[in-house]
Structures are given as C-alpha cells and as structure tokens.
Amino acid sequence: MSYRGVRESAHDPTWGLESKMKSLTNQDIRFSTAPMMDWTDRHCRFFHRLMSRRARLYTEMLTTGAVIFGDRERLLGFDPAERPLALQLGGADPGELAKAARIAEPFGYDEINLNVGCPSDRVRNGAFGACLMLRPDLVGDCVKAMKDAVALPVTVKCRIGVDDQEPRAALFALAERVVAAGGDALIVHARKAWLAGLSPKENRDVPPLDYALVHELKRAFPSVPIAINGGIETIEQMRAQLEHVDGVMIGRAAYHNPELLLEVDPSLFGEAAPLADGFAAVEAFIPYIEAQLRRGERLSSMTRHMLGLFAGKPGARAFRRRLAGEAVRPGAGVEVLLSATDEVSRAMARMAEAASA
C-alpha cells in the first residue's frame, strides 16, 4: 500500500451510504487491533494500515461528550486508507449514544462499538466502561438507541464480569441484552476487571483469563459474531482461537510488535502481505509522515508508533534509542526515521558477515 494523499479528513457523505449498504460478517471481525487509548490514534492506525489490508482497526474510546461538543473534524476525522475502520464510544446515556452515533455515522465509520470493558479510573468516575458490566439491561437500551438512530453495524466490547459478579451468569445476561436489542456482535476481553483493588494495567494482566468461557458463550449464540480478546499473541495462538470464535482482537502484541500484522494477511486470510518486511514499511510511511510534518506536526506524533518495529531484530535497540531521543527535538525530519533504521540495518549487516565469516 503506497500513501496517495493525505485528507485531513473522510467526511465524504458517499462513505455513509457504502457503510449502510454491508452488514457485518464474520470476516469482518476475523482479526482485529483494539481500542488503546493514547496509542490507536491516527497516526498509529494509518501506520498498521501499511502492514494489513484485512485487519479491523478500531479508534481510541471517545466519550459522549467529548463527540457531542468537541471540536468533530479532529476527533472523527480519519485518512480513508485506515478503513475498515470501527468507532468506540463510551458512555452510559442511550440518547447521548445515539446523539453521538448519528454524528459520527457521515464520517465513514464501518462499525460503532460501545466500550463496557474499559477500568480505568475515568470510565469507573462516568459510570460506563466496565461498570456497564453490572447494569445489561441499560447496555441492551443503549445498543437498541444506537441501532435505531444508524444504519452501521453495532457492536459491544465487554468483559467477562467486574469485582464479584459470577462471570458466566455476568457474561450472558450482557450477551442476552445486547442480541436482544439487535447487537451485531460481541467483543469479549476473556478476563474480569476489578473495579476495586487493581489498577487499569493490572486489570490488564492480573485477573486469569477465561477462554472456556468465551468459546461457550459462542456455542450458545452460534448465529452472533463473536470475538475474542485478551493474552493473544502469536499467529499459532490465533489461529487456535479461531478453531472456537470467529475473531480474534489483539491489542499491545501488535503495537509493541507492529510487523506482527505482516502476518495476517497471509495466515489468517490468505493473502498477500501488502509489504515485505519492516524496512518496507518504514519507506511507504514517509510519504505520509512527511505531509504531516507540512501541517505542523511534530515527528514523535508519528514514530512513538513505531518505536516497536524490528522488535528482536539486531539494532532494534538502536533504533528505539535514536527514535525516543531525536524525533522530539523541534524542527525533526524523516532524517531522524531513516538514520534509526539505518541502525537496524547496519546491525543486520554485520550479523550476517559475522556469520558467513
């Protein structure tokens, strides 16, 4: 994938109606990157683009509010070659869901997704995110609000209980709810959240994850796409997933190893990988990196994404050094990107001499 422009924005109406007119398939959520916030932004989503034609990539969480009185263009804006491409909203209000969701619909989003997995400090203060957990018959209101109000797909990410909450009996009166008000899919992070007692990052990796549960919750909704999220990270274990679930959402691997996408075009879909290695990927991303630098962005907006690039390889390192160090600087160019990855290239060199030596 070669970058032909960049569009400050996607605010094409034309997008809209091709959204209204496709449902969402299994292949639709067959792999995925997840919502972050701070890191899936635009920039970290055109850069994945590059390295996957077939992955879903999903938007930061943006709450009710900040789309209802915020500055729009900024925050739905999107560049069109990061499509397919879902929103996630947060909140609790199904009329400010729907407010939001028939704002956002025009931009060109492929899919809304409502976040009631999220444990951080500023859902739990709003009362949505994974507290949600805890209310399914307001989640079941607002994905009926959000359907009636737009023709996209709705969709739900979860977990699989919060605090004390029995997850099965959790999970599936949620499930329950949401097919009822004509969810079009369930992401599920295979994990609990606890409200009380654990930080969002250990939310992240303390509570045990619970596959078995997942794979269940599929057997008893065999009609609803349904993904699973939550410890995945490597092809082998993908596809393992995939012999349960339809999809499968992977979140950090994929930002801390970004040429982890390379993959999936050909193992999960089998096709072609748009480039053929990290170093590729690194020249089709100039072109875009440079038209942002014109609009007054600073460098490290754009390689703080990529600091995970050639992860394991010789120079990786280096490259992550010079990147965190110099792409701050005022003023910094694509001479910064291509002399940290010259790091890499130079190391990959004198390995391969050592070794026919």
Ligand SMILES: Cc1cc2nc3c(=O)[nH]c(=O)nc-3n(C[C@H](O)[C@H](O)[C@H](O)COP(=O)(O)O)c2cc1C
Second form
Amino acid sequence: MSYRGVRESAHDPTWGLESKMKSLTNQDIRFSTAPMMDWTDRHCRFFHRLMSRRARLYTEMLTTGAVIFGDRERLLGFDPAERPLALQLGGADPGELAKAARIAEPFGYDEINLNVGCPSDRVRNGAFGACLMLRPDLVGDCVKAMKDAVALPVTVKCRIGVDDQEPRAALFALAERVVAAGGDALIVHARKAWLAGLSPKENRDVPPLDYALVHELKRAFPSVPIAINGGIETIEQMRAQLEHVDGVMIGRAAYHNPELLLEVDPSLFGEAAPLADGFAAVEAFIPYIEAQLRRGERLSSMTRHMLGLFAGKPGARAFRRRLAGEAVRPGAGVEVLLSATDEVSRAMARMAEAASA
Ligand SMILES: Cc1cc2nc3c(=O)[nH]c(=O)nc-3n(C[C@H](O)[C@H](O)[C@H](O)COP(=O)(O)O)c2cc1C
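We have the form predicted alone; now please give the form predicted together with this ligand.
Once more the chain from above appears, this time first in line as the rest of the complex follows.
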C-alpha cells in the first residue's frame, strides 16, 4: 500500500489532526546540537540538556528499517527531560519514512529530521543520506509523506552538494522541493560530500566550507527557518552566523567541550545558565547515572560523553585518563567519576595557591 493509502486508512490515528499540526519558529532552531552516530545517544543528550535548557537536541540517525523492525523502546525511548528533541531518520522510501515517523511520534519527539548528508558506505549502499542530494524530487516526496503521516514538524539536514554537483544549483533545487513539500526547516552542513574517495571522517573536514552560499539560501527563502552547520566552534562564531541565518547547529565542538553549552542560554537566549560550571554538571548528572547503573547500564556508557569536560583546565588530562581507564571496569560506580573530578579540583586549587604565593 502506498503511503497515501496508509494515511487514508480508517485506523489512522492522525486522521483529522491537520488543525493540530505543529510548526517550527526561527527561535526553535536558534541553537542545536548535531546528530552524531554513536555519540548523541540518550545518555549524551541527557547530559547536554543539563547544561542548556534551550538547545534543540538531535538523536543519532536511525534507519527506517531499524525503527520498523528493531526494538523500538530501546531505539526510540528517551527521558522527557531531553526535549526539545528531534529524531533523525535515514531512509529514501517515502512509505517507509512515513511509517517510521508514525511509529516515533507517540514517543514524544518534537521534530522528525531526514538525513540528506551522511556519506558513509552503509548509507551509500542503502542509497540514502548524502546521495539524496542527487534526487531532490525524491526528497520532496519523502518530506511530503512524513508531513502527511504525522503532526510533527519535518525538517531536512543536507549538504551543499555531492561530488561534481554545482553547489548553488544542487542546494537551491533541494530547498525548493523541501519547501514545496511542506518541510518546516532546513539545516545545511555547509560543505559538499564526496561520495567516492573520502572517508566519512574526511568528509567532515576536507571539502571546503561555503557559509556564504547558505546565507544566500536564507535570503532566497526568507520565511523558511534555516540553520547552518559545519566548523562552528565559538559563541562569537555562532553570533556572527546568526546575523545571516536563523540557527546554528554545533556538533564536534559541543561534544568535545560540553562546557560550551553552558554559554548558550546566556549568550544566545539572554537567559541564565542552568548550572554554574562543569563541577555542577557532574553533580547534576549523578542521580541520572545512579538510576542508569541500577538498571544495569555500565558507568562508561554515561561517562564516555564527559571526557571533554574541563577541557583546557588544569587536571583535565588526569580526569580523562581516570574516567577512560576506570569507568569501563565491571561494577564501576559514581565514586570513579567523583575521584576523577577531584583531580581537577585539586589541580585548580594547586594552581590558585601557586598564583597567590
Ligand atoms: C561521530 C559523528 C557522527 C555523525 N553522525 C551523523 C548522523 O548520524 N547524522 C548526520 O546528519 N550527521 C552526522 N554527523 C555529522 C554532524 O551532524 C555534523 O554535520 C558535522 O560533524 C559537522 O558539524 P561540526 O563541524 O559542528 O561537527 C556525524 C558527525 C560525527 C563527528
């Protein structure tokens, strides 16, 4: 049955929900953390949420196959505190994407995002991700199918082109189809992906960034919320981008230096930070960690996302070494995290003492 057929079924729980359709404002996408496979799992997101109330968080990409056939609770479940939270889907079949979006909707996500940017082999073989830049009409069909299936905003995260595509033509053609299909926002990783010859990691660094092209896209689509992604690392750089686009999406800089998130609410939203510093973040994370340990999770599943905490501070290296070495041991508990954090407190106290001597 086509996705339209599914939509029109008498059993369709979204039937008649048009009036409840949710949309996105520019403010919703002003700051987000990027979807990152194996990194932005639910533990990471809970930890990030402690440091910014306003950041929009994205899941790792889940393929439609995983959502439709996999363990839904394990894959899609999350803590309500993580919201606002977007689910990123990988797929290229409108019917399957519609089905996956409908399965996900009752979990409480705030947005469904389609991955049109990932260049890995696995994604290439499935003919989705970045290679969809070559098929803007199909992307439009995918967006429309999901919009018809759920009341959630549907967005697309894309590149500015792949291989030898002319970036302006490729990006604008994609944007036109997404907007015509009712897409609620575009997030543009401002570099091409090379489908052959570069590893996924190289594809995040090697193709040059073209921020100006994304700024031009915003001028061409003034009423569409547009966020920019790629290589943005500081609050100053975010502020500069926000002069041209509605939102910034930050990946590696936030993951490797989570304290950056503490600056987001004050600097970009004019609101107080939820916590004072990295030490307060450790303290605030502990009840969650304890609850997860009781459920049988390993300490390292949570603390692996904290290795970048205290980056650049005295004792940061000892913090990382202790956490990386000791949190993986069977039975490791929060005392490992506390003693690793002590390394930083002691190193900072020693430095303060030396400065006042
Ligand atoms: C470890 C890792 C995994 C990633 N996984 C995804 C993914 O699942 N979906 C996606 O759209 N992008 C993925 N990306 C790309 C990021 O979302 C982002 O576009 C890229 O890192 C550029 O932004 P940045 O320079 O702020 O890190 C991944 C990046 C990294 C580093």
